[in-house]
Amino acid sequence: MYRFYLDVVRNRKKGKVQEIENLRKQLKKNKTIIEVTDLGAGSRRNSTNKRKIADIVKHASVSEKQGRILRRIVDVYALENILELGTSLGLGTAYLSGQSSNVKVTTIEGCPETAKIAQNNFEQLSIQNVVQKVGAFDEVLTHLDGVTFDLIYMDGNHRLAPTLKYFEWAVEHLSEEGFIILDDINWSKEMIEAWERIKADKRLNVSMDLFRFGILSKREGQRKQNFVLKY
């Protein structure tokens, strides 16, 4: 925990992410309207499935500060096999792609229109270690049985029952020293309840609450502890 706090949470080194942030600025100016296929809890800001790309970036993408946390976890712990549930426009995916050539990211997106834009963004950033799969999580995950991941980032469904179901899948497919990251743990009452249930799971000994992120790890042999971290 001491290493995690110093090297990941409190680390203020900028790192090589300027290209990602330049892309974010471009997307914030993009007024193109797309029709979003939302298989999760939907948006609390929009009653329609038609949304501006600029609004998706503003309300649904990880911030630079949060993205740097994702990048540092990947780099500091030399993680190699990463799974993301919920690509969106791909900014979080870009951070997860890390700096090492050994990193491989599999990302799943349920909306074909959003996935197209994300793929274009990966190409613009010259990211070649991301494999994007388009479809419902339940369907795509059946093809990943038997695969073990060093990091599983859950950011695609904000309802209680699906979150708990995908968590169960994640625990069974997580490496011994790996991490599960649950996004938006304070987004709604359902997500708060999901986080409370998940962090109490006896198969995981470490849970860290960063307000937006909930980070979990098995860390066998360590006494079970829950931490609230400010950053």
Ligand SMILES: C[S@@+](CC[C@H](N)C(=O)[O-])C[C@H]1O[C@@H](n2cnc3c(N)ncnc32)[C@H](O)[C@@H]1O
The other form holds:
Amino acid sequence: MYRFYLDVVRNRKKGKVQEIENLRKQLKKNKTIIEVTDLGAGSRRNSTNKRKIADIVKHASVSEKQGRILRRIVDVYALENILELGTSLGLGTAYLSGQSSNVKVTTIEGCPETAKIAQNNFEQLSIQNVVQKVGAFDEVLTHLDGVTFDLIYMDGNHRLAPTLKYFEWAVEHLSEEGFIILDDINWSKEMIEAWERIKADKRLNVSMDLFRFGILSKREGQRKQNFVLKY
Ligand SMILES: C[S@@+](CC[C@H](N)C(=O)[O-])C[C@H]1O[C@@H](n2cnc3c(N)ncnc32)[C@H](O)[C@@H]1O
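Since the structure above is the form predicted on its own, I would like to see how the form predicted in complex with this ligand looks, so please show that one next.
Okay, now the whole complex, with that chain kicking things off.
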């Protein structure tokens, strides 16, 4: 835990993420409108299915601060097999792709138009260790049975029931030393409820509340504990 706090949460080293942040700046200026297919909790701001890329990057993409945490978990713990539920424009995926060539990120996106832009973004960043799957989580996850992941980043459907369902899948497919990261644990009443239930789960001994992220790990043999980490 102490190592996690110092090396992942408090670590202020910049790391090589400038290209990702340059891409974010470009996307923020991109006024192209695309038609999105929403398989998740929907938008709290928008009732149509037309979205400007600039708005998607502002409202749906991981922030630089959160992204750096994703990158450091992957690098510090030398994680290799990573799964992301919800690619969006691929900024979270880019952070998860880590520094080592041993990393492989599988990322799932239900909206084909959004996934196409993410693909262009990976090409622009010369990221080659990402496998993109386009389809509904429920469908794609059935093809990933039998695989275990070192990190599962749940950043898709922010409703209570689907979050609990994907969490159940994640626990069954998590490697012994792996991490589950849940985004937006304080986004809504349903997500607060989801996090309360998930952190009480007896199969995972360590849970960490970073306000936006909830991070869990099995850590067998360790006493069950929940940490609230400020950064
Ligand atoms: C918050 S965004 C992901 C942001 C991204 N992980 C990042 O860090 O930049 C959530 C994405 O999940 C996708 N999504 C939500 N529910 C889904 C589902 N059931 N199946 C497939 N994709 C889904 C949405 O289309 C949306 O693009």
